[in-house]
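Below you'll find only one chain, the form predicted on its own, shown as structure tokens.
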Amino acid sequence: MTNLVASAMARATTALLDADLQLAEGVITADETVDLLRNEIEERSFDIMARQQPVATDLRTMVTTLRIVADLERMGDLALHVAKVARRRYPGRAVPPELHSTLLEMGQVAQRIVAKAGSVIAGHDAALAKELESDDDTMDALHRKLFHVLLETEWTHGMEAAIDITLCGRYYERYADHAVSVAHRVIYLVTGKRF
């Protein structure tokens, strides 16, 4: 799932910045795969809980898994929303030239953070999980930078563009927040302590 949501955000970012309708449509269509995986994992988890009645570490693993897949599914939805902005503005570009580099960087940070989240899950790496906080701080700074441009400069691109940029900034920021939530859940899984 982490690979799928990473790919979705990477492709959604490219679709947004390049006004690539075909790529945006691909992200929108592929979101169903992420949803199906979440459903499959949930069903298997519920089946295990009903049949085996796990306790202690096993129960913590099951509950943590359910929460992680919910976060990952939501990350896929956020990539879907970015792709929908690209589709809605096609053939035009939703991102004005002066914000292109900021949104490109947000997409790159999103890819780094989800790659780390995948490594955290695969390796139950609590130390790496703690690093995601600083990656999230980077995303938050980029989010603030968007608002600075929208509010502090002479904005000439109209209300629709301002709304698109505001929404996209929020989608990237929440995407990173969900990755941090995944990391916190792995820390809990490994240590039994809430982060």
Given for the second form:
Number of protein chains: 2
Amino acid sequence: MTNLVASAMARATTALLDADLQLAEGVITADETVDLLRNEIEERSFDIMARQQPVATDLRTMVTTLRIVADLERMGDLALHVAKVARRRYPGRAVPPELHSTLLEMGQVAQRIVAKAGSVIAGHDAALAKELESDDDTMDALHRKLFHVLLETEWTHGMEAAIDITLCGRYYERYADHAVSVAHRVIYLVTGKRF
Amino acid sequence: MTNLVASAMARATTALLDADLQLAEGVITADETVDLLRNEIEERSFDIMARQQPVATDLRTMVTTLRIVADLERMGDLALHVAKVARRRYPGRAVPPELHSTLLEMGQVAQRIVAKAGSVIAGHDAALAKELESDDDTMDALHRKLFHVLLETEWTHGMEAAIDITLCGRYYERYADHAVSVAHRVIYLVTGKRF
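Any chance you could show the form predicted together with a further copy of the same chain after that form predicted on its own?
Whole complex next, starting from this chain.
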């Protein structure tokens, strides 16, 4: 699921920046697979819980799993929202030139964060979870930069572009938040320490 | 929790529309109580699961509870976000006169939806859960109306107000989505039917 939602956001970002309709449609269609995987993992978790009646750490692991797949599914939705902005504006471009590099960087930070969240799931690396927080700070700074350009510079791209940028900014920021939350849940499970 | 997040969104809406700083601060502070309640319910749920090892329906009930409190906590966050917009713009008003009634109605629909979600939690009323969906459609229509005013009319209130309206619109819409999700989870638990 982590790989799928990572790929979804990477492709959604390209679709957004290059006004690539086919890529956007691909992201929108592929989100169903993420939803199906979530349902499948949930059903299997219930099945395991019902048959094996896990206690203590095992029980916490199961419940944490259910939460993590909820976060990951939501990250897929957010990538889909970005793709839908790209599709709605096609053949136009949603992102004006002066914000191209900022959005590109938000896409790259999203990739970095989700890749690290995946590694935390796989390897329970608390140091990596810490890194994720500084990546999230970078995302927040980029998010503020969008508002700075919208508010403090001469905006000549009209209201529709302003709305799209505002919404996309929020989608990337929430995507990063969920990835951080995934990492925190894993570390809390493993170490018992809340961040 | 349902009552608290209902009250939070009601007060946040008034704070937003009346530029009431004190009310906004109250909503922001009160959100801690919602977060504490969520933690408390989670801990008690884990405790029950560990001691009593519920199976089948009981287990599903526990897991559903954990999901519902996550939805409710998020609804509290969204009310807090609306209150923060009110605070950021104080002593100015975030909502221009021509959108006052639309935002007021979004606040009222949010109240209706969360009240019904609370009744579904209390009474497992599937018919009420169905009503919630039509309320959610009303919310989506109001949300589209915001965009219509932003895009199709002569917007004279500047970029900051446009961003605030875009973000607040999203907060109300997501708040309603989470309330619908709460009702669906309860009904799925009780009837085994997905909506």
